[in-house]
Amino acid sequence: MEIEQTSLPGIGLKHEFSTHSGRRVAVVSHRSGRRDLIIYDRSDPDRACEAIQLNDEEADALVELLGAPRIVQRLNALHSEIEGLVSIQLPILPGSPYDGRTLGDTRIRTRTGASVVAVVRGPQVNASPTPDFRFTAGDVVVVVGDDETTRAVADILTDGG
């Protein structure tokens, strides 16, 4: 695929990109931080017949929607490409001694040597928590190691370890 980028003298830059299906799409960022999302026109491909405007919480929320999915099926693809590397993902249950409390205190790689590399709530990702983060039960804790160490962060998360 190939994005395109052209400079928009005094408004910003515009990315521009076709699908396979052969529609047109661009993403206008405005210097006020202001996002467009344009879709071509079929019948006149210089022309936007939709143009989205979005703001910066907005246009987050459009890339989390769009990215989340993609992190799991990224995170897939790369434990089965490096043979003993295994991400799984743990839910923390209500009445996990984790609940309420952050991810330092589960001292989960000095403990096991596995990495949590990303934690799931609601249609939110967070990639790369920091150990501050705190948990709630129904988070989704998206581990990586392997076979061994990975089964020790789900005991830790169910019982404590």
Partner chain sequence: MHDTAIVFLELGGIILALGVLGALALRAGISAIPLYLLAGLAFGQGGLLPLATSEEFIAIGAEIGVVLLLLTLGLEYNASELVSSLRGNARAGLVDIVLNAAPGAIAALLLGWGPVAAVAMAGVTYATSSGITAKVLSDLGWIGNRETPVVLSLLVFEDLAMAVYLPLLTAMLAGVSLMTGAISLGIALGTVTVVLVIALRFGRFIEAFVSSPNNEVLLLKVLGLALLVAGIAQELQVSAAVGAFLVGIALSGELAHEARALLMPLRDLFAAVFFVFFGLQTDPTKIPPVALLALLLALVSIITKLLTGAYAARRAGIARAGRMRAGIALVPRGEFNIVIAGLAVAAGAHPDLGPLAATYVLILAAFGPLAAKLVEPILTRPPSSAP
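Numbering follows the first chain given and starts at 1. Note that the structure is a prediction, hence the values are computed from the model and not measured. Heads up, when I say rigid core I mean the largest set of C-alphas that superpose within 1.5 Å between the two forms. What changes on going to the form predicted alone:
Core-superposed comparison between the two forms: CA of residue 47 displaced by 2 Å or more. Comparing the forms between the two forms, the C-alpha position of residue 136 differs by less than 2 angstroms, with the core used for superposition. Taking the rigid core as fixed, one finds a CA shift for residue 27 of 2 Å or more between the two forms.
Follow the form predicted together with the partner chain with the form predicted alone, if you could.
Below you will find a single chain and nothing else.
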């Protein structure tokens, strides 16, 4: 899908694309942090028929709703393309040695070679968490590696392995 980016002097950036059904959709990211979701008129692609202002919290919620399923779909597509690639979802259980500790404390990448690609906390997906990301009981950790490395991550998160 092609996304067009246009600089709007004094305002910010506009990202625009066409859906498969031919509708034009844009997101205007203002320098102030505000986001506008714009739906263009089907018969006149230069005329906005709907503009919805989103604050940071609303924009984040929309990203989470649309983004979480896409991450899983992309990982599943990778499985069919790359033999031996495994992704698993591991919960941080109450009493886990890493409940309340950071991703960096686990040293998962160094110890196993597997990668933590996301952490799901409730409806929020934290893609590519940094080493200072702090786990909380109930988080679901999305790990990519092979059978051996992902099993090793499961051991680390469960027992401190």
